[in-house]
Every structure is written in structure tokens, then in C-alpha cells.
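Single chain ahead, by itself, as C-alpha cells, in the form predicted alone.
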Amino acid sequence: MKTNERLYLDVHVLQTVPPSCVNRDDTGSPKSAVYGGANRARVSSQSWKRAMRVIFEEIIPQDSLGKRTKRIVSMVEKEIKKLGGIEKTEEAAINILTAAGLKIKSAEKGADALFFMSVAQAKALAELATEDPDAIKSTPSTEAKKKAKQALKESPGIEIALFGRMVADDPSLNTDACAQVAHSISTHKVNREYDYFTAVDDLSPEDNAGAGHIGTVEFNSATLYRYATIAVHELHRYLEEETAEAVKAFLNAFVCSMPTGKQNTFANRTLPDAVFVTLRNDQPINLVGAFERPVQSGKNNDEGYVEASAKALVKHANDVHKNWLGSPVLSLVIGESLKELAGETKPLKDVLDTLKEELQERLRTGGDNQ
């Protein structure tokens, strides 16, 4: 791909959930936020990528992926034993992690914060390691120090590249994201609801006819906007070859997951209405301002929220595209309500398989795929 070329993938969903409590605050409420002077449900974008990065687990190779945590000494010990060679293999960990940057508190603690780590750089360390004693010494070289701190940065798998990594003790080790998701809102006024609720004391004597405990919970329903963006010239730089798979991977997570906030309680567990996935080669464009104006719904509520949803974000998609940047270079739709952004519908997997192979061909041939 040339230097110079810019490609964005954008992705717009329209999904609705039932009465549930995706994502809560630190009082249990549903999220909410003002927009367009109305109040409105709001999903994190955070408690949306955790729930993306569930399934990677299962999508992506495990070498790709990568852990948040602060056992990251563990993480890289764990690789140094399977090379074997090295008797101390947890005071090795915690060398080499220092060379590289890091600020270890103990084997046990870790660091100081979460860190993101893939599992190719948990590799990578070991295998300096085993390989350079002067890595794993208490005081190593500045020659060491730069080897240790190259193989932190180098492979950053697909989930680091996407999500990008900020390390506090050390901007140096930063890896700026490639995606971007907004918080979800829905496309109409929510109000909050509440459900009184008891539960029987199964052990209780049968003349007794109190509850064993009673409480309350928040929840509302709606019809959500969701959107997310790539820089796929960017994550070109980190992945190369394996950028179109990690595409595909971002795009399958993005409109199959759900975040698990009291799933147990509400089964929320819905799928997209419909999607709008579009390839630019000038700027992302989030189509939000579609719902600035709270959706209403069908007269007599014939038509509820989503096909009132679909014909303002057709619209506004419309007035985009004609009045500023243009049409995308390509247009994908899933769902009948907002075929007349593409001209036709495909199914997820034609999606999917369709977004790979164009992919493929524009980062071959520098972005002009004619």
C-alpha cells in the first residue's frame, strides 16, 4: 500500500435490546446521556470492546491476541520455561520486563497498573532471554535495555493494534490505536424504569408468606446507534498481510458481541437490525447526527423505533454523502430498511467475505481497486 493512502472502515449498526441493563454506573443505573436535548440510553464503548475481545478468543490465533493485566511477569515466565535453559525463570521475568521499561513491584503484584501485552511479545522477551544472558542480569546494558524495550514494541498482535496501548512509566512503549468506537446511544428519549422484585426463601416454613429478600432493579430499552472505525492504512503498518483478517475479525466482533451486564437477569441477547459498513479513502464519518433529533415512533406505533431509526439514518447517510465528502468507495448493507444505502442487501457472511477479498485488493494494489 502506498505511504500516502488513506482508507477508513466505518461501520454503523442499528440494534435493538429489550428491557436490560447492558452497562451500569457506579450506583447500578443504566448508563444515560443527554444528546440533541434528550436523554438517552448509552453503552460504553468500553464494556463493548471488552465484549468484542471475548470473541477474538475464538477468531483470532492466540499468538495475535493479547492480555490485559498486571501478571504480566507470570506471562512472560511462562514462556521462558517453555524454552527452557534458564534455572530462575521468575527473577529472569522480572529482569527482562525491567530492562524493557517496566516497573515491576514483585512477581506477585506485577506492575503497577494494567498492561497490555500480546502474547508474540511475551515471545519475544523470552526468547531474549534464553538468548542474551546480559538481558535477564539485574544491571544490564544500555545495549540490553534497547533490545528488551524493541521486542515490547515489536508484534503488537491484532487486538493491541486495533486498541491501542498507553503506558504511563514509559510513552516510548506506547502503541496508538488503529480503531475507534463510540459510545452507543440510543436514536430516541429513553426513560428509566425500575422492577420491584422478591424472592421466595425455598427453606421457609409453608405458613409463612414473607419474602426472603426484596429489592429493585434499573433498567430501560432501546433502539441503539453503534459505530465504530478503523484506520486500515495504519493497522497496514503494524499487520501487513494480516490486516484484512483482522478487518473481517474487528467487523464479525463489532456486530456479533454483547456486553454480559445483567445478562443473567434480562437474556438481552440480541443481534443488529441492520448494518452499514463503508469503506472511505478520506476521513471516517459518523453518521450520529441522523438522531440529533430524538426519533419518534409510527402513529398508532406501527412501525416502533427501528424502522423510524432506518429511514433517518438513510436520509442523513444521503445528505452526507451528497452535500460533503461523497459516496464511499464502497457500500455494504445487512437488512432490507437500509438497502437503498447500497443497493442491495448481503447476509453477515457475504458481508464479511466480500470486505476481505476487497480489502485484499486495494492493500495489494496501493488502494485503486478499479
The other form holds:
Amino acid sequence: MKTNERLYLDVHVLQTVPPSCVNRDDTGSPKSAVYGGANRARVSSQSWKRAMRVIFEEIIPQDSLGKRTKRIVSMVEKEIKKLGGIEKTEEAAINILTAAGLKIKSAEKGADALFFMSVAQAKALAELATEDPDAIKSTPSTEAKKKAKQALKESPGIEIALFGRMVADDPSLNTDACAQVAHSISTHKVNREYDYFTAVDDLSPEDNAGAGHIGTVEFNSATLYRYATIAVHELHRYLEEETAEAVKAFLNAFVCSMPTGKQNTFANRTLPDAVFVTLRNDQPINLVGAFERPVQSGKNNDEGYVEASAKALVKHANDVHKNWLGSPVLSLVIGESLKELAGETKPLKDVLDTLKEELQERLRTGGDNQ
Amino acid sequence: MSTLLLRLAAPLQSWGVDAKFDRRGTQSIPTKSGVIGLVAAALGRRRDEGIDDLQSLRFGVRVDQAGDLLRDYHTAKSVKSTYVTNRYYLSDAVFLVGLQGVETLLKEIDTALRIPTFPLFLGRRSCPPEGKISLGIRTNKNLVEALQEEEWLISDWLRRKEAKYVQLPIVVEVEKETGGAYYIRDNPISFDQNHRKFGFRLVTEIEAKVVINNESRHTVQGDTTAHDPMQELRGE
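Switch from the form predicted alone to the form predicted in complex with the partner chain and print that structure.
Now the complete complex, all chains and molecules, led by this one.
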């Protein structure tokens, strides 16, 4: 890939959730936002990214994963034990992490903030600890410190490269994310609803007509517009030949995930109504403007929100492509309602495979094959 | 001197200054540090690269749609404890931002915003911009002229809901301390992760001369849901 080449992947998803409370605030209300002057259902980006990372556990090789945890001492110690050769493994793990620039409270408490470390980075630190006795002294040399910090910066793995890492203790360990996930919002106006419920006490005496418990659950139902984008050219700098696989995993996880909030109460585990995936050589495009004017469910409620949202998205995407920015270099669609945007619709599996092949080709040839 | 105009709009944007870990606020208008950061990202400047040229651009904002303040309750769980942070956003806002400077630099920025090196966001990474950002260069217009002459950026259907005459506030940088001018700590000096640095800059709020004569205003606007409880009474 040429150094000045741009390659952006955009994913647009329309997804309907039934009565549910996927993401709520401190008062138990489903999150919301105003857009186009109308109240919308909202699911925060951090909530959905967490759900994606759960899927990553299953589809990404262990070494490319990351752990967001305070217990980094035991994470590194585990790798040191695997290599063998060091007796005081816990002390070695604490010292090498300190040498890398992190503040470690104790083996038990670990770091004082959640730290995002890839399994590969834990391994690299363990290797350094085993090979260089200087690095695990309580006062390591400047040279050893440098090496330890380097180990913590290199091989960020798929997760850290995609989602980034912020380290308050030592900003030089920060990694800027290559992926952006927008907060999802409903394509239409949403009113919050309240479910007043009573629970029966199974063992209450027969002459007691009262409820054992009463309460209220807030919920809404919505057709959501979900958007995410990846700067593939940037991701390629971190991951090289792993890039296409990482993008495929991201798309797969973004499309198939659902945050777990109140899922046992509402069983709202739906899949998307339709998905539109594009590759562009200029800039990412967020198509949320299609819904700035809240979608209506048809004059006599005969269209529903899904069909009406799909129509609005197709119209807006065509407008943007025709009037402003030109068509994407690759368009893929899952689902009949958005078919017009790609000319055909494919099953998820085919879209994932096509995308991976296409990316491998483009990253190898520098994108000259348009 | 020319002025490059940007449109900053999205369901959410967040323009913080002086953020602390558990409370991350937003100003009511885009910050210069946020916008210069966005421009630097488009140009592909790494965080430790210089931004003197960008910082010297004269910066101004017109509030086309003020939006609503939104508090987002955010938790992060570790094994034993839960961090709580409150993040503030502006939802449903639309701003016109002007950058005044020499045309060669503005051209470079205009091009970069159309083919950005890094993905762009409005203050936070979870706030990707909606629509096109760069509206192009207004040649030989100074900042105030450009901000005053540009058309109202609000969408047609919302325009109909607004009043007959609308005044749009404008906040611009000024050089001299005149009446009404004040300092804010929002002058980006370095984005280097190891020593981020911000200084002060002097701004003033212009008594908005932009008065929109909103011809397309409707007196009656239907509700956006299909449900109309008054329908029975009207006998439709």
C-alpha cells in the first residue's frame, strides 16, 4: 500500500429492537438524544463496542486479543511462568511493568486504572524479563526501561489497534484508535414508556390480595441506525498482513453483536434488518443525515419504520454519492430493502469473504486495481 | 486574507476544555483546540508535530442551531469496582466555523478535509461528523464577513418550524481588548501526548448582524408521530 493512500471502510446498519432497555443511565431510563428536534432512542458507542469485544473472544486468535484490566501483574506473571527460569515471578512482573512506565500499586491491586494490554505485549514483556536480568531489578537501567516501554508499544494486536488505548500515567503509551463507532440512534421519534409490574409472593396467605413486590421498568422500541468506520490504511500500519482479517472480524462483530442490558427481561436479541458496507478512497461518510427528519411509519401506519428507514437511507446515500462525493469503490449490501445501493444482496458470510479478498488485493497492490 | 468555512453537524458533538477524569464537559460551541485538532488529523499530522501555522489562523463560530445539552452516564467495570464518569455532549447542534488565513494554507486544509488521513470527529471519537465538513474558501472575505454572509445551515424542514426572524450568534477571535472581549483557555499550542499545552485567546461575541428572514416559516406544523389525539374532535 502506498503511504499517501486512503482506504476507509464504512458500515451502516438498520436494526430494529422490540420493547427493550439496551443501554440505560443512572436513573434506569433508556439513553436518548435529540436529533432533528425530535427525541430519539440511543445506544452509546462504548456499550456496543464492549458487546463487539465479547464476540472477538471467539473469532480472533488469542495473541491478537487484548484485556482491559487492572490485573496486569498476574497477566504478565502467567507468561513469565510459562517461559520458566525465573523464581520470583510476581516480583519480576511488577518490576518489568514499572520499568515500562506504569504505576503498580501491588500484585493484588495491579494498576490504578484499567489498562488495555494485548496478550502479545504481555508475552513480549515476559520474554524481556527472562532474557535481560537488568530489566527486572527494582532500579532498572535506562536502556532496560526503554526496551520495556517498546515491548508495551509494539504488537498492539487487533483490539488495541481498532479501539485505541489511553494511559493517564504515561501518555507516550497511548495508541490512537483506527475505528470509530457512532452512538446508535433511532431513525424516528421515540417516546419513553413505562412498564408497571407486580410480582406475586408464591407463599403469601390466601386472604392476602396484595402484591409481593411492585416496580417500574422504563423501555422503548426502535429502529436504530448504527454506523462505524475504519481507517484501513492506518490499521495497516499497525497490523500489516493481519489487517484484512481484523476488518473482517470487526464487521462480523459489529453486525452480529448486541449489548446485554436488560436482555433477560426483554429478550431483544435481534439481528439487523439490512446492512450497507462501502470502501472509499477519499473520506468516510456518516449517513445519519438521512434520518435528521424523523422517519414516519407511513400515512396509515402501513409501512412500519424499517421499510421507511431503508427508503430514506437509499435516497440519502444516492444524493450524497451523486451530488457531493461520488460512488464508493466497493458497495456491498445484505438485505433486500437496501439492494438498490449495490445492485444485489449477499448473505453475511459472502460479504465478509468478498471484503477480505478485496482488502487483501488492495493492500497488496496499493489500490491501483480500480 | 480569505476564510475557509466548515459545517460541524452530527447527532452528538462534544467540545471539552479542562476535562477531568470523572467529569468531561462540553462548551456550548466548538473549541479552537478541537477544530485545529480535527484539521491536523485531516492533514495527517501526528500528535508530536507542530501546529503553529494552524494555531495562527483566526477562528470564529456561528451558531446555526444551538442543540441540547446531553449528559451521558458512562460506567467501566473492572474486577472489583466500577468507574463512573459523566460525559456531556451537545445533541442536534449545527455550527458554521470560519478559519481566516492565507489562501495557500486554507487550500491545503480544504483538500485534506476531503481526503483526511485520520478519521475526523467532533470533539470525541464517538461523534463522527454528518455530511460534508468543508464548505470551501470564501476568497478575499475576512472572518466576520464570511460568517455573516453564509446561508443558514439548518435543514429546510426544520426551518419551517423556526420563527420569522432569527438571529444567529457569532463568536470570533479579536486582537485587542475592547469592551465585551474576554479570554478563554482554548488556544492549542501542542497536542504532543507528553506535554499537551494550551494558552489563552481573546474572543468577543458579535451582536449578531445575521438576521435571517425566514420566509419558509409555517404557522402550523404537525407532530412527527402518526398518533393524533385531537383528530376525533376535528371530525376528520
